[in-house]
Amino acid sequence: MEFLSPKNLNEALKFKSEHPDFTVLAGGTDACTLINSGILKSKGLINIYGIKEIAEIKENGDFLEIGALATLTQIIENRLVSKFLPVLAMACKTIGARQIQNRGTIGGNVMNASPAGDALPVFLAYETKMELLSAKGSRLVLFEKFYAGYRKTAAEADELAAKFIIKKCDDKERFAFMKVGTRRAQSISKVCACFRQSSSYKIAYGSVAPTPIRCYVTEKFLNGCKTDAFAADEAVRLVRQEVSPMDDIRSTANYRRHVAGVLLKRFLESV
């Protein structure tokens, strides 16, 4: 297997343009496992880990820009994330152990395209824009349009994830990240979710459909009524209809559907 290690972003884009079928290696915490197990077969690897141009976390007016190569630990410890998007740090804390967080990148979590990726419901609930780069230029994609199906993304073969652009949350906003797994730590999600309530409700889930999803029907109901015990029960009923989970080695569809409602009920009770 050929191994390419570009020295900077321009060289990385050049390599990706010349070798669109090569696998991009960021932190490698998923790719190396898949390669070693024989699931991922590739003619070569392009190692982009450590390219500083797409690893920064910075403010840009009302928005945070998070580089795709920012590690999970960087996000957890970053003062801007703690101040303006603390729910993302909450999600990153649930991904693997400290060793995984030190090496794994937020871009890798997204580009891996697993519906169980813990950061993905946060990006959905916060209506994130994603910048994709290639040797031909850059383009922005709405995160809700990024996944075309199970393990399929809208990225072209010659494109790299560059950064995530997210509006800062306001001081009065209520939010939560919730996750249910086989155990309390170092587990893949059976169900994960991000909830927001400010001027309106935003509800997003992972691991309950082929891709992470926003629950627009439930949001519309909650945004159009006074939230009381009756409304909460009706929202739970609606959200269980919106999700479309499957049976797999980690859980059953019925359990996931039940838990999706339980998590929403807990959030509504808390606000």
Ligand SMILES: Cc1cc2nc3c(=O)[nH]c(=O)nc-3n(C[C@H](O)[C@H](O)[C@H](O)COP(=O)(O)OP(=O)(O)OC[C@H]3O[C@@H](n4cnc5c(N)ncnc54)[C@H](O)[C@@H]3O)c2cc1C
Second form
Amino acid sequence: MEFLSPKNLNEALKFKSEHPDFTVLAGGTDACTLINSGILKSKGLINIYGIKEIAEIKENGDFLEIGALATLTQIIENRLVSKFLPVLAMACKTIGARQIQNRGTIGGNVMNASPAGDALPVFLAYETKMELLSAKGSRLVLFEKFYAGYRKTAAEADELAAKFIIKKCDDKERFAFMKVGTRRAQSISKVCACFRQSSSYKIAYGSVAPTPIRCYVTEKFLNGCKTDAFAADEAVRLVRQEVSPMDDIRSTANYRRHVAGVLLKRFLESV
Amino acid sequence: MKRRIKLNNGIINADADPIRRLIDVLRYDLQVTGTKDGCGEGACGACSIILNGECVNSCIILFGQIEDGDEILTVEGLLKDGKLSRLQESFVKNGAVHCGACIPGMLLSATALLNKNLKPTDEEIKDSISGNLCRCTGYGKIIKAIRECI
Ligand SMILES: Cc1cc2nc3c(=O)[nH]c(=O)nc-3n(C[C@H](O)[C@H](O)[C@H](O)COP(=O)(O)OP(=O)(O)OC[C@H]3O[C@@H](n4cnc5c(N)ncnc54)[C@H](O)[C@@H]3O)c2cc1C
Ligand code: FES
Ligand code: FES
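Condition change, the form predicted on its own to the form predicted in complex with the ligand:
Below, the chain from earlier opens the complete complex, with every other chain and molecule after it.
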């Protein structure tokens, strides 16, 4: 297996365009388990970990820009994130344990494209734009359009994830990240969710469909009524229809559907 | 691939296939065997090392991801002038070591915590070792050993 170590972003993009079939390595917390066990058979690897140009977290007017190579720990400890998007730090804090957070990157969580990726419902609920880069140039995609199906993304083979652009949350908004797994650390979500209430409701889930999803029907219902206990029960009923979970090694479809409703109910009762 | 790195208290040259796991380079090529190989998939923490100040799992890092000048601390590096560190002494005193398989990883996770946080709460101690599984001592004594070191 060939191993390429680009020294900077331009070189990384050049390598990726010359070898679109090579696997990109960021933190490697996901890719290395697959390489070591022989599941991932790639002709070569392109190690982009540590390329500074796409590892920064910065403010840009009303937006926060998070480089794809920012590690989960950097996000958890970042001052701008804790001020303008604390819910993302909450989600990252539930990923793996310390060692994984120290090494794993946010871009890896997204590009891994697991429906259970814990940061993904946050990006969905915050209507994130994602920048993809190739030797040919840059383009922006709506996060909502990024997952085309189970583990399928809109990224081309010669593209790298570069950054995530997210509107800062406003002072008055309520939000929550919730995750249900077998234990607190090192467990992949059976269900995870990000909920927001600002001018309108935003409801996003992971692990309850082939891709992370927004629940527009339930949102529309909640936006159009006064949220009392009766409306909350109706929203729970609607959201259980809107998700499409399945049975797998971690949980069952029935359990996931039930829990999706319970989490929403907890959020509605808290706002 | 050749790399010049700081390993514990010395500078060394390592030469290995870039797709070799870092833990194998440490244990087999460099014969520094304190770091243990447990699950091999990032979940148990037995292979924890401190790389440039951060605790990471050496079973899911490839040698090719190591740069010249990187600093690696393994359990061997906790000894100073042949003496156990305070944290190690505290593990011994509290009977926090049973079979020992998880202990090098536990020590490094706790060392990384104490390097950054001089007064961790119990919650922070638990959080710092939540990626380190122990199947025989039990966590009570390990947490006590770390707490007594504050
Ligand atoms: C023990 C353990 C526990 C875990 N727990 C959780 C958990 O609780 N929740 C969770 O969501 N995940 C979990 N994970 C999965 C993983 O750690 C995270 O998804 C992490 O964020 C991946 O980041 P990485 O940088 O290590 O990705 P890598 O492993 O380096 O890459 C993952 C994939 O993304 C691609 N890629 C990475 N960066 C880019 C980029 N910039 N451009 C293009 N492609 C790219 C790679 O080619 C690869 O296919 C766990 C993993 C382990 C081993
Ligand atoms: S051996 Fe590396 S985490 Fe288990
Ligand atoms: S001492 Fe045996 S596994 Fe922890």
